[in-house]
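Presented below, as structure tokens, is a lone chain in the form predicted on its own.
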Amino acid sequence: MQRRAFMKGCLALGASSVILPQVSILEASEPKSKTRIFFVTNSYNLKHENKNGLTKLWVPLPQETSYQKVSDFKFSSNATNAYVTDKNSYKARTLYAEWKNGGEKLLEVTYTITTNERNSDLSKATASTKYPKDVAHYLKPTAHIPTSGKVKELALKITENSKTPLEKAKAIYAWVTENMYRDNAVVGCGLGDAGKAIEQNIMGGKCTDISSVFVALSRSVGVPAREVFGIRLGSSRYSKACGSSDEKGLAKITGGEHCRVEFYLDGAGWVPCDPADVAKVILTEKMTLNDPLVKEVREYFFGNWEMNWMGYNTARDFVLAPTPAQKPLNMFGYPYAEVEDEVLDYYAPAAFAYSFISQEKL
């Protein structure tokens, strides 16, 4: 088999032509604590019975924020064409590659992620609901995040004694962590269909399902909120449920995708939140809301993120670029690929095929 020459790319994010989302002054003012550094490698060897079919791959790339910095980004591939783009409505950074001929379809992506734990000062929050335009966008409904009907009805009931946006967010977080649970039978991270979950009283799910219910309820009562799709990178100080690695800091993170949440408060900016990992700790550790560890985790994950994880994007129900066969795409927390418009199963890494590893600098 004749092998095509490999193309290589190397981007210094500061010099890249890709326009990255701007970090707000409020977000940048968040206090920084422990810094962690992870070296990430993503390997792809796309598999399909139609070996000569036009093959396209979209890879989500980490975002650049006040709490997460990307450096030493490189890729190598035998693709016919490959480039980085953020030409979509959410500015989700994407590595796109395509293979027009037969043979192996190979791609390797490497980069370094430096993270700082996120801790919010909720005392800075005001009761104002006058939001910047880019924030107000996260009050709008999407196909999977409705804000009317039974969703709004439930949200109003949950927040009937809440006056400020912070009080509403606290009430919704309390309700979600009390009433929703992790269901390991759900494929991947779940579809995150908040409307269906609330209308049909489906309280079991995985991280996207639980996060999306929080987001839909919050938006429906005027609190901007969004999912942040990403992947775990290493060990957690709380539980293996929230991330793990070996004694040398090596983590096999294939299948470690995880969806978190942010909500916005005037004066405090985007506030980190993770109701889904409360549910995962309860299931994994065989505990209840009354156990000390769960109480600690539940309190911590309202306003804080342990940064053994990195975020890709906040995209929901949008169209990738270049336009794929599946549009709009529900979310972009997994690599997406297609062969002659047939979508590969991104929930099945061995068949797709892809593998991810993360090495923490200890």
The other form holds:
Amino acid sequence: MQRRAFMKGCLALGASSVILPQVSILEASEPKSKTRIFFVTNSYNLKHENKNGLTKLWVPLPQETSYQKVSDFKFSSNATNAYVTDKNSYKARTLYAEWKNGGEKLLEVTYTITTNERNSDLSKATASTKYPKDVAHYLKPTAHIPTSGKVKELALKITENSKTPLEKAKAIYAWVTENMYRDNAVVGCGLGDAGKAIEQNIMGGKCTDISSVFVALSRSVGVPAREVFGIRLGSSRYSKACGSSDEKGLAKITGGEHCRVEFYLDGAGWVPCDPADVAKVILTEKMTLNDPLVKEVREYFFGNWEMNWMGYNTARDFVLAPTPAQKPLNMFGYPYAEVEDEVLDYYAPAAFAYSFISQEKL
Amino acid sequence: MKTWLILLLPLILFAKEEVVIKVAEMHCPLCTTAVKKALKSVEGVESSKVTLETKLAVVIAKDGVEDKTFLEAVKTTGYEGVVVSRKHLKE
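Same protein, different state: after the form predicted on its own, show the form predicted together with its partner chain.
Full assembly next; the chain just shown is listed first.
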């Protein structure tokens, strides 16, 4: 079969030309810098028994924010058609590719991402609950994030002594990190079905499961909150549980998808938060909430991200563009592909097939 | 009588049905592929199409496959199904 010519794409994703100065990091395992630069390569070679079926792939791309900037974005592919779009209700950046005929289905995406550590100044938070429209959107329920019934009952109980949104968020963070635990048996990042978790008292899960409970409880008591889906890029100063790389800064990040949380406070803006990684440190390091490392991580992950990680989007229970055969999509932290109306298993990179690498600039 | 039976035999042997099954607990796109494959593995099933939006599986199968056979197949994926309609298809 004749191979199609490779198409190449190279474009800026928003204001992506800013490259911050290189910062020397003495020990890759214990980075001290608050600015980090990673070169990311995503490779795809899609597999399915229906080799001639119409194949469609949606790849999540990193969002542009004050704490992460994308530059040198390029892709090459033998796809019939490929382009970048954010035409969906969450404006989730997406590289879409489709193959109309048989043969290999190849795609390689590369970019540089510069990250800056996030540290919130919670002293700026006010008690106001007058939120901008785009923020108030994150008070609404979704299929997996209910805000009524048992979810609301629990949220009201947890926050009964809390007056301000910050106090409510603190109480929910304390409750989630005390009551939820990481369950490594869960596939991928978990489904993040907060309604089921609370109704059936399923307190074990992975990052999306734990994050979604935090988000549902927060929204139930009027604190805007959202999951941020992304992937670990390199080593963490706290624990390998939160990210690792070799001595040269190379990290094989296939399977490193991770979901975090943001909640919104008037005056302080979106505040980062990661109850799931507290649970992961406890399990991985075989510790309890009382161990000094866990205490430090638990305190740090309420209001801070060390940014050895990048965020893709905050989309939940939404419809990708162009519209896939199956909808809505639960979350968009993994690549999503369909052959005709069949969905490739995004939790199985080798079968799918995809692989991701991150090289930190040391 | 025998002639009638001979004439009817192909209709009996090759008669098909469209069976629609509700799988209400499906909550992600991956569930649809699992349910589709499970139903397709049932003997007598010609094709299956599963849609997350409607949470319906539409199966084209040889006439006479019992409801419980489809539902047991659905159950192997971890979900409960309910047959909501059966329709004979004309050749």
